[in-house]
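Encoded as structure tokens, the following chain is the form predicted alone, with no partner shown.
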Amino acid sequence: MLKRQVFNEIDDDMKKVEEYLFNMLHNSYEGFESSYRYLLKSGGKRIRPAFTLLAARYGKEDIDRIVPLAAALELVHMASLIHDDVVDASDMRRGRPTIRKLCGNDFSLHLGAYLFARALSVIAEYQDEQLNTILSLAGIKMCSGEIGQLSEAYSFKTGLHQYFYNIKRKTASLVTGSCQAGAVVSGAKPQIIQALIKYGHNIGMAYQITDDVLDFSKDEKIIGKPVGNDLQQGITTLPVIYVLKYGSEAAQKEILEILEKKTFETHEVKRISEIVADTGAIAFSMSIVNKYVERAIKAAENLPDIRTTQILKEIARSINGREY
């Protein structure tokens, strides 16, 4: 599984990132600090800081210099999740109540903004213009991807091209930025940075598509959120897009009749999952995941033949075996 693959190799470094994260909001506004610690204790795979740490190994590795950067990238991710939960009116994440559910929308929006601002303050301390550009572009892409997805909500007309464009911006951009930032701060060579950018993009794409597949193929206890959560928000992901494009006329008609209601019962979500499975949409989606995994491995072939490169390849190969 992806988490085990990463953390077994960089466990000591990740503990330093975790410690840094827990200390970041010490002595801040009490409500923010307690909610922030709740978020940290809720888990999370810490994929972005892990990629930052790994990418830094291709230059002059200075763990004390890299840890704040890795933590800042996790803060950006956390802030985006808090805002996502507000937009999606989500009550559960990772099997626990969301901050939105516990504290309300207004508090959640301010907490998310605060965490993003704290990330910016950490990045500013590096006094590196390239690093500032990496983070700002990632933030712009993430927001534009979410806005693009929202603008298409409940239209159920999202095509394959638009879907890939959306997930490139909303998910892959920060994974790419994490790889790039780690390499830049460590002073890695330009050709290595370019290889890591390609690797990060393809990993991010594969990861998000797998996440969208899990939304239909796993139960709530495994994925930590309601099954069919995207559909409840009017968002059509790759499995449903496949059905609407390549499924039988009967399958397309039935799934549209359910989707156009905009609110679904549990049995209707289950029926959509059955239609998705029966049309081969899961197999098709995972074939796309495999293509991105292959591209990530190919990008890693351009990196030095060291243990870190083998780890990156192992991470890529593990993605299509994710269960959460």
The other form holds:
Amino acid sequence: MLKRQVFNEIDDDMKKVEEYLFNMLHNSYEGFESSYRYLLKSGGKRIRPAFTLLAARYGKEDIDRIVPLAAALELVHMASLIHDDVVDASDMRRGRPTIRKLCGNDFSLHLGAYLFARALSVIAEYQDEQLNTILSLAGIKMCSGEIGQLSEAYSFKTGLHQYFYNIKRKTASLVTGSCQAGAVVSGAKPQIIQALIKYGHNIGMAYQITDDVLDFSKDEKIIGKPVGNDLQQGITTLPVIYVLKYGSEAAQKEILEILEKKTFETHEVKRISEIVADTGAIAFSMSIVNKYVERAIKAAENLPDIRTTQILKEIARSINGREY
Amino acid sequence: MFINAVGQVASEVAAIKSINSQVFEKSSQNIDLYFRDLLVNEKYLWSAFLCILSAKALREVNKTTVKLGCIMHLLSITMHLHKKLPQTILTTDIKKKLQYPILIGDLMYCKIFSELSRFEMQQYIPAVSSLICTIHERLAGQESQEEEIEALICEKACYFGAHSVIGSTDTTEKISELGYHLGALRTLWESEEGYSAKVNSRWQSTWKLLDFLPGLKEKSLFQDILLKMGEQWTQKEQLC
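What does the same protein look like in the form predicted in complex with the partner chain, given that the last one was the form predicted alone?
Zooming out: every chain and molecule, the one shown earlier first.
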């Protein structure tokens, strides 16, 4: 479990980010403000702002200067989730109805675009060309990753290499950007920024693979969205890719027969989850997570030996124990 | 068809199309084809065209003007992509139809941000983000018709064009007001399929605004456009 206590030491700073986020849409269009507050209250782990705050500790830490940036990164993430829910036609997220379900596709699309533009205006205030470039490239990679994944949907031919490339772009890029941005704005040394980039990349990869594993292995109530959600979107993730590549002929045949139907009943998703578990795909996927966790810790070894580095290592170690 | 009426900006408009055609160069064939149709559609080039025209009417067009024209072009296409979606998604086919426009639109926003990231362009980020916010607020609140949305985009396009060559002046503000009218006029012209009392009234007010616009070296560039629109339903002499 990505324990809350890992973040305990930045709790005060995170509260400032939360406060900033809550006040951001004050005086906006009323419909946006209420939906946005609903989203903020729905929770979320806020890992991106947390990494920005932690990375900023390697430079001249000025919390009032970092808080808006950390909040902007959460805003970009929120915008992408709102649009993802429209793209996936998802009704539930974090155990609550999505904005799409409550307010419709059009409204969600406009809210997502609005939040993204608000994030831009916050980032622009730093007047930092390097920061702008880091975050715009992270955004481009995120969108390209989503488009790449979509173009392969229902083909069920995604290989390991393509899968890693997709998750690198759609998830790891913004986590990397969050670490890098915090360090850059605080004026950290180049070698520290490089170490944080590596750390962020590996954490982002580990985080997404864990997410993909949880999609099969945990209860809907725990993960807050339907089990097998990716499969319902026609997307194969690491556990299924493993079965299709290394599973027995019978397992491959049974999974493909279900997948080729393109729409699945609950019992069929459950059956795929069983096959995934029986073939050792979960164990394989978690071994990959562990490799990324090890790489993240190794990257952190190149950071100064301060308490923040210990926290970053603890976060890395806690990822493979995540339950939601 | 209106853009062709002003030959003096043809090379800049061609440059914008060419630069933006590279946006999806490395993307999959499906996306590339989808995007290419939008790229050459004059409707979405209108804001970029007005941006260039505003600069040219005042001074010589510079690199910043062309970059801003590219941004306005991408913004117009994105607004089109992010317009009305089906409220209920019933089938995989319908789902597919809305997935690409959403994601490609998001990608365009990021590309726009990327273009604005460079040092000399950073000053335009607040104005672009404010424009995006305003448009999406109005669309979500269903407060605005297409006419007003286009007017807002073109208002900013003309402001950017003028700002790129003369900075922030009274003329820059006035020319952005003209942009607002030209954006609304074109949308009305299309929706009413040419002549109507509403179009005529907007045409007249735009012409008057242009008449009183100070400091334009080449006022005829805008006049040519208005006359091209006007010649569809009445005599040039009467309009002038």
